[in-house]
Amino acid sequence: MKRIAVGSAAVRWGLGAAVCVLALAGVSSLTLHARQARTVADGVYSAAQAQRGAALYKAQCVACHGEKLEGLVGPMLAGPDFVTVWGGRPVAELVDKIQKTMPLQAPGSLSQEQSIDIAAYMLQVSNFKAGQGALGAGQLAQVTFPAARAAAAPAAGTVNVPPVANLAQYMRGVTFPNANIIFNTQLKDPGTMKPQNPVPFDYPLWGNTVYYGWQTTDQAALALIETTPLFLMPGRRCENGKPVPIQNADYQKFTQDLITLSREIYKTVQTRNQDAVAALSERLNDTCANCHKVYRDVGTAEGGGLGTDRCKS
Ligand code: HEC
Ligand code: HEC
């Protein structure tokens, strides 16, 4: 099977850390004899690196990330859910979010330098002590965040596999394109769909020729029906670090709600007709702004955009 290397926005969102954390794997494993491994702990950046980190996070975090860095439109920077959700890591993996991924609208813009300095800030709000020496691009693979606590081991039969995504990145990434290909029954009848000719040089476009017409809508539904429960996997965060509300009963419901309707549109879909599918989508339309309108759609940040007041309990 072939990367795919596109360089859509939504997808570098989705491998990146992924990416990263191989390219750092390689890394370790050549210097880990070199240098012992340390945690932040252990005075591992500079006081002047943390007031030059100070200094570039006031210019270009702050709106997004709070005065405290405890959270605004993006997740808290400090404190002990901050140093929970990086637990085990390496700061390497924290420098190349910042450098790779940050500010949001500039992403690229900073040096690594500069990133190792905003992370040594970050260590320093979190109570992390200041040492003697800076810390230096050689060490970043070896420096980890404090070990979190070990999950509970998982029950039998299932897999214990913390969340990764955000809830936002996992509505864009799984349940969006799902809803869209069910919203497309709307516009054109699946049944009379057929693959372009000559294949499109593009894998998402070649993926369509090779999986098209009902099946796609079929697939579609019964991504939703699968994937939706994961909207209540304990841990996951809002893109603005707080914890997603599964212990709302309303939450719940939403939630509950979209998975009955996903299965009686899969049972619609089998009858391939397109205009009841159509009209059970406006439905589906429905059922995602119910739970949008109280949890997500609320209290947008100055400028409109991302919510600070999203997913509040
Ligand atoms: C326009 C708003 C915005 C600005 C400005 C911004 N961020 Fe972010 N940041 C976000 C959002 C939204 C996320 C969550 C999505 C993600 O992880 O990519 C995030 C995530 C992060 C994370 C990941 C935290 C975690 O625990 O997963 C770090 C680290 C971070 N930002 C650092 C920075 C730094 C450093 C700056 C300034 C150089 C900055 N951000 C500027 C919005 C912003
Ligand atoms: C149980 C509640 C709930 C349901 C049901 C739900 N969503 Fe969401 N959705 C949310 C919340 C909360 C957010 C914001 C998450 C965040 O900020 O991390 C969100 C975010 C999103 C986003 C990202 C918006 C952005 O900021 O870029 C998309 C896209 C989305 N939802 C699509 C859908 C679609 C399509 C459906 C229905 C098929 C759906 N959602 C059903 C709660 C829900």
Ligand code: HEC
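Numbering follows the first chain given and starts at 1. Basically, rigid core = biggest C-alpha set you can superpose within 1.5 Å across the two forms. These figures come from a predicted structure and were not determined experimentally. Compared with the form predicted on its own:
- Core-aligned CA deviation for residue 123 between the two forms: 2 Å or greater.
- When two forms of a protein are overlaid on their rigid core, residues whose CA moves 2 Å or more are considered shifted, and residue 232 is not one of them between the two forms.
- Once the cores line up, the CA of residue 193 ends up less than 2 angstroms apart between the two forms.
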Contents of the next structure:
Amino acid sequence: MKRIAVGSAAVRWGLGAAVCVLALAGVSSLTLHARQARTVADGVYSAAQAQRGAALYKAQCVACHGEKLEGLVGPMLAGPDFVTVWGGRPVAELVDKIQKTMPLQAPGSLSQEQSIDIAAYMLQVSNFKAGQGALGAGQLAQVTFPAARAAAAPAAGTVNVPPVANLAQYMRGVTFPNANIIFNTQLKDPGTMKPQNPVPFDYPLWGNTVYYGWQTTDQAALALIETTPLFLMPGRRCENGKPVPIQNADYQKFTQDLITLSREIYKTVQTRNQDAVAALSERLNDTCANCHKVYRDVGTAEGGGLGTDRCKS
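Having gone through the form predicted together with the ligand, I am curious about the other one (the form predicted on its own); can you provide its structure?
If you are looking for partners or other molecules, they are not here, because only the chain is given.
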């Protein structure tokens, strides 16, 4: 077989062609990625789509979220604060939440297409411009909200954790169960309570067999002392989407009153006197109610009926 000589010019041409092919492939890949990865500011939905969403919103969502998406019983669904909450997250998460959990009275009744239309309307009200084409299911994961502004680095020895729960969720998960332990002293002497292991097994009930009696009452009072200051945590929102009014003097006083009373309750719990603690539980109820009558979210016994404007800043 005769060997074919390959000149240096041919080698250079071959290498150059290969580099060009790779470069073109890289440019094509970057272009495709840029075309796929967009934010809601890039005109990702159509005007017709938002119009369909507006009709659906008025039929399914307005009672809880308001005529202007400002939030009533449910949170606000438009505006700078709404965008901040969703900052950096894909629109797929928003559509998924709408489809699976809304409307409140019939979750799961909206199709994915309807949920996308409602999301498009929310974007329109938040002043994100419409584009030429409709937002499709296949694009949801590639379209995100603009990234939220990074929080300042915490000072040494501090923990900078933004609030996740709204105020109602926080109280139901932390304040409410601990206050109920104090209230229960009106009915039962903690010193006589010794729960039995549950059959069949149940973790919350089992937990009551590990820490029970006056120890549980100690912990409840301490929990109220330690966690009540978080009512004033910057950035937390009410259940209706409005900022918690931490700057209001009366709200600050209501919070401080609960902290002060919780300290008194803890001191009294150390006496192991059921009647003394039960007497303070009446004051605890009044202290909570004083704030609820002014700030509790709509639709509650103390907060008033639908249409009131509670938890406002």
